[in-house]
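Take a look at this single chain in structure tokens; it is the form predicted on its own.
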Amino acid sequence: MSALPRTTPVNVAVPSPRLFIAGAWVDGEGSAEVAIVDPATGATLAKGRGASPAQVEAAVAAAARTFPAWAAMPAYERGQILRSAAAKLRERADEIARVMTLEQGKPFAEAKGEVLSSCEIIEWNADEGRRLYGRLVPSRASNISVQVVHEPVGPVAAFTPWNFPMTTPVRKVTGSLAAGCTCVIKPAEETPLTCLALAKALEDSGLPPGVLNVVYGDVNAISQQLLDSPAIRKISFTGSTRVGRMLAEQAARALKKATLELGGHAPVVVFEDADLENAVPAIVALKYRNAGQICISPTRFIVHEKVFAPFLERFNAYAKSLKVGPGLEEKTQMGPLANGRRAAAITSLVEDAVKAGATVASGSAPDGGNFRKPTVLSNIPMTARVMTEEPFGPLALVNAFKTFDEAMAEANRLPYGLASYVFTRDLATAQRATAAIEAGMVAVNSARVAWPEAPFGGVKDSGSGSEGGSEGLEGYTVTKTVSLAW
């Protein structure tokens, strides 16, 4: 990594990460050394050990040990104790938002946002506990009664990415425990601190111990004992494509089963009677938010040609007009990338696209170290590897299109099925869109696609199975036909 031209002017104090095992605060004793990196310094600012295979041992135990327990108490009293971590979470939103800041990147208002919007989660899917009814089937006779029933699956294990410390792991480990499971859940070993502050919320509120424990440091080596171990009766993954076919498969083969939010493209389709006074602000916030790192964000902008010219006019504008800089400096709109792996991705793509024979709209140059600038490319030859790669980073792709045919060909060219966005201001428009454009989500009008009681999951290789909602409740169960007789 580059030197970074950048420095951090608010003094926060960072703790080492430990690992969290049936209900004690434990140095991991793992090979592994997980080290909390700033990524608009790049100073180390903590440092701590991973998980020993004995370690992640004792917290499967711990979870298939405290589950019949947890899945026995009333879903009132689960709720009680959710509701009271997401009370905690609030009053804690400052400090864990500096903190995720700092091995994150990204900015404190989006960071603070982040702990805010998770605390909803976490309070929808405490009440969602209480709501998973089963039903009664009309019988075939007087003296039998049939029920459906949803029991929870049992221990669970959560692995998840660097991007959203915060809300990806409340999704898994709130809805599965809300179910009546245990959970062990792997954060990233780049940002473990933010999923600790979610465990110590959870066990002040009275969480028992054992019934969530948080491990991390060999990815490769912990996450396959997890999979092999036949106490995890259920996984939960939201990373890559790639890793989530392999966890996939394993998973298959000993029947365990899965729910995987992977990667995305997200189309942007702007029809020529779209409102782009209000469209661009709304997308160009979703689009640069987190640097750009998310699943969701809109990265393939199929503007008809008849407003093609005013709209990247309107994007670039925007794009250039926000202030990139270091997370807790007060102005910044957008920090850095994650790691220097995204930065060099992000170069890549720029300049493999230019050698294509597209255009530099606006950004491109790397802006020091981590540092991105927001950066929109037009006109850009399907032969460009960005044009089938996930940029993952600050980068929009503006192309032109004539007719509505071309427009969801171009959307639904890729394997990809998560997220998609539409603008225009004719109704047939839109529910023709939004029935011809295979994703698992679809904004009209809008640039928000996720809500705590919608689900929220992809379909082709954005992944299987949802978060949210009551089928993301139903995900951490399994269904039982009860037929009584008398």
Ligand code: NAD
The other form holds:
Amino acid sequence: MSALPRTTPVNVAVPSPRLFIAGAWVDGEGSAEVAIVDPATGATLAKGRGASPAQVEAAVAAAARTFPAWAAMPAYERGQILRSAAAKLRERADEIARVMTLEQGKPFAEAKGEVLSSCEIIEWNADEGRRLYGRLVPSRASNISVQVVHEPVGPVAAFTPWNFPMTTPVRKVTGSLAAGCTCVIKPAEETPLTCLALAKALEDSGLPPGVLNVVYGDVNAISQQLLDSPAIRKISFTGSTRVGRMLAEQAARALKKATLELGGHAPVVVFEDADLENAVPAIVALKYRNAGQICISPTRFIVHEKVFAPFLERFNAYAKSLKVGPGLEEKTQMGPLANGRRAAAITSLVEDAVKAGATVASGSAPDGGNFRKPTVLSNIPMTARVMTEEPFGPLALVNAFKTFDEAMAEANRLPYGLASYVFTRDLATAQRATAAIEAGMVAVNSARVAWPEAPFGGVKDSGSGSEGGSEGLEGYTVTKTVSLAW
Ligand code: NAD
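Taking the form predicted on its own as the starting point, write out the structure of the form predicted in complex with the ligand.
Expanding to the full complex; the earlier chain stays at the top.
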């Protein structure tokens, strides 16, 4: 066990977890207890109760009641409210980031970066609402105009996980609101405070009461209730493939639309002509961002045998150099895992891989509590669980390949298809690889796949539908054909 300091600064006020229903901040009246636990110390920072069934019903009723007026508000005016909320979040970024670090564990700088980059997503969505163009179809009748219009689908139920407590709620809440939908969001029970800060910024920006509602508590009961509510017309979920599949089945039975952002096991193909010095460091750094708890985290490094040794050497040097510690400490570059489940999972996956014959290049041993070392495994046999299970932690897998086809077969071996990365200086190789890889996103010579202006989403078991870009708002709309005769 290491001697990492595990103190939490006492000067950070952690608000109590409350609910936001029909424009009122209320205490939960449900049976489930909600505890905000600092993953760095294990200390309980605040406690509250989750929503009762009556409170969830009130949230849905508020979203249904306010939908017609919100949908009828000009997109420009809705956008002004969203833009104002982004400005408020920027002003409050330090305060919100401290709370995010305490409830989730990521380093303060990452938390603040998440708040600031989320503001750009809000602004994109705000303006994209003004661009939800329909079209005029050339009519085959001289007295009939055929129009296609996009209308908001109705009240939305959004479910968000604990790894990006601001970005994911922002994508769903401001995407749905910009399109003219109202929303009931259920943030992860472990990290509701950051989502509540988003709701507060929207409230302070003049969002009409009831347009956004925040409930959480008994996860299974609340999501079941939301999915069973006829008023809810669409669900948007980010989280594991296991839960996504379950919710999608329930949504399909009720014929509700669904957008699903699920797990990944991202391949990184490093060809022999890759620029190891300039291009590769960013992807290595991305591995340990948010302690690897990112759905687009680079995981399977598939490296040409000719550059395998120098690549591994650089990777190890970087992993060993990272300063691991509590997120509010200034020098920390990687925080603890967000909860005991992930910490235990990483230990178990590493032990299993080592037993299967993998080599530990760096890291591996638990670092105490929820802390884990940045770990690199190499020469991992396919029988190791981690070669098929998403690690969702600070664990990199580095194996060698010989031929292009072999690399592509490995990249596409798993049912996942979210992010993927390719490193080569050769344009033809880049072109062939981006065409061959089955993924919703592919970055070449870069670690960046997520942009507010571009769709973010996966294929195969990584989900369906997109957030971001113009595609993002489409998911919150239905299409109406208007044939207007005179
Ligand atoms: P989990 O499968 O229990 O839950 C995943 C997420 O779904 C959590 O946010 C949880 O609050 C939510 N959830 C669980 N049951 C739900 C329900 N009935 N209705 C609505 N939401 C529900 O696993 P976990 O331990 O929280 O996370 C571990 C795994 O989840 C990771 O290995 C990773 O694969 C996946 N995950 C993915 C993302 C992502 O960004 N795609 C985020 C967080 C977790």
